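What follows is one chain in structure tokens, specifically the form predicted on its own.
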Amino acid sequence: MLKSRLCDLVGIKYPIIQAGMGPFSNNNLCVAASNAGVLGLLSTSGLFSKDNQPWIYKAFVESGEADPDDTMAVALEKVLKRTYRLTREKGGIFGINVMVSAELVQYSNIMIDTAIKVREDNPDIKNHFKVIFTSAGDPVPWRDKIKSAGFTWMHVVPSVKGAQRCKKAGVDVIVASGHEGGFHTSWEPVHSMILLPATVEAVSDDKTLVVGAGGFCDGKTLAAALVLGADGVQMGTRFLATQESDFHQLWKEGVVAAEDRGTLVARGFVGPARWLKTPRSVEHARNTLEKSPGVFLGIPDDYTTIDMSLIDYENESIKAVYEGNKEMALMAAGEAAQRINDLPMVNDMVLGIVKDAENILRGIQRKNLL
């Protein structure tokens, strides 16, 4: 059976992480992924949207058996307990993805403090809720809080420099995310074929694992990551396009319909973002070129310097997805979308990916290339 150090560290069957994708919830997807033997990650970004994007918040609480009137902490606590209840019988392992960018620190603290409290209040949940995955910010300020709580800590980075910062912070698993990935991408693009082996060479050792993200979607790409020295892969777009995915059917069908060169990069909520190519996203890219050219030049900007009509456009477009308005919708996806042509059940998909990777790796050995 295909295993790696990632499997041993967190207790999963297969070296795959289901990305904690937002902005909608992925509460049901996380359960399905965890029960399929991979690491399932809950998105928490929907909890930040109660006031400014209530349609996202509504979807989050409804799929997580929470109440619209709950506080952020109470809603997350209910989601965590639900996930535990639905995964414990099959031994599923899960975690939460928390954005820790500077503008979200007050919310990030609530998320992480709630996660710690839930584990302290229910000791058995520690056997299933094992991971805090942080993103979109500096990991160092979070070291003491996360490490002392006993979680396995994962953080995603787009560069070797970022990976070295994770190493300083004591992150257990560094996820090297290439520019192929969907939604949030880096200001300075480096793709997985370069980023992943460079990160492995720079930081991987007995205490630090490296996982690849960005472009990984099947047995071929999983096998490639392992050959490049990674301990596993994170898959986002592939898990988005599944039967159990909480994302709107319009979004899932958009991924399946994507063809060659089916994505583009334009402004997102926290910087560059990769979108499915549609007339709506092409218009957004044109507007980005005019109003936020740093997205294409590798020069970061923020809400104090850009024309906020770009963000308004994105908010309007995400709401359109929720409403099923195909013409007005913006839908994020990785470049892997062009290689995805079905909407399988999660368990069937995972088993197929693992079997293909095993066969490919055995085939490499049989070819006697050395």
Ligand SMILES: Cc1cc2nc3c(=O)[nH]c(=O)nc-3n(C[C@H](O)[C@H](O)[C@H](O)COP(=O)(O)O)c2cc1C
Given for the second form:
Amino acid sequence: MLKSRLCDLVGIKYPIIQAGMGPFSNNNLCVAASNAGVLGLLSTSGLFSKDNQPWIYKAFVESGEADPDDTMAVALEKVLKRTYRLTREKGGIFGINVMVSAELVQYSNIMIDTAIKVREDNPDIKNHFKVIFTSAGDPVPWRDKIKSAGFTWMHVVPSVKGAQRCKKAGVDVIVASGHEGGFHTSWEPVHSMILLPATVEAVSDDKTLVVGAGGFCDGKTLAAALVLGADGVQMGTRFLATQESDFHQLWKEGVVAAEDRGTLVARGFVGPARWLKTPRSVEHARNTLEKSPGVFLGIPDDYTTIDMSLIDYENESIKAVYEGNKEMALMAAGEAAQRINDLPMVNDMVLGIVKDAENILRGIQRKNLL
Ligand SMILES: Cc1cc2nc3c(=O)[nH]c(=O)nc-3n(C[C@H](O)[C@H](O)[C@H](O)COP(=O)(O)O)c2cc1C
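The block above covers the form predicted on its own; next, return the form predicted together with the ligand.
Every component of the complex follows; first up is the chain already shown.
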């Protein structure tokens, strides 16, 4: 059976991570992924969308069986306990994705403190809720809090420099995220084919695992990541387009419908983002070029002078998804969308991916390449 150090480290069957895809709910997707033997991740950033994107918040709390009037901490506590309740029988393993960028520190602390409390309240949860996955910021300041609470710590980076920073912080699993990936992409992009082996060469050792993200969506790409030296892959777009995923049907079908060159990069809330290519996103890319060209040049927006029409456009377009308005919708996804042609059940999909990867890796020996 296909196994890697990632499986041993967190106790999952297969070396695959279902990406946390915030601020959108992954509450049901995470349950399905954990029960399928991969690491399921809950996104948490929807919990602080109550004021500026209430449609995201509403979907988040409803799918997590929390109450719209709950505080952020209480809502997260309910979501975590629900995930535990729905995964414990099958031995599912899960974690949370927490954004730790400087402007979100207050929220990040609420999320991580709640995670610690939930595990202290019920020690058996520790056997299932094992991972804190941080993103979008410097890992170093979070070391003591996360490590002393006994979590396995994963952090996502877009560069070798970022990976070295993770190593300094004592991150257990460094996730190297290539430019192919869905939604937020980095300011200075590098693709997985370069970033993943470069990260493995720079930081992988007995204590530090490396996982690839961005473009991984099937057995071929999983096998390729393992051959490049990774301990596993994180998949976002592939899990988005599944039966159990919490994303709107419009979004899932958008991924399936995407063809050759089916995505583009334009502004997305905090910087460059990869969207499904539609007339609406093409218009957004044009507006980005005109009003926020820094997105394409690696220069962050100045929020005191930015043209607010771009932000309004993004908010309206995400709201449109929740209203099922195809013409107005902006939907994020990775380049992998062009290789995704179905909406499977998560368990069937995971088994298929693993079987294909096993066959490919076995087959390599029979191909007389050497
Ligand atoms: C809709 C969407 C939302 C995402 N939101 C987040 C997020 O909040 N935090 C994060 O670390 N990554 C986020 N990602 C990136 C994923 O975690 C993952 O790294 C990426 O999807 C991998 O590339 P792939 O889409 O080719 O599988 C998001 C991806 C998508 C498609």
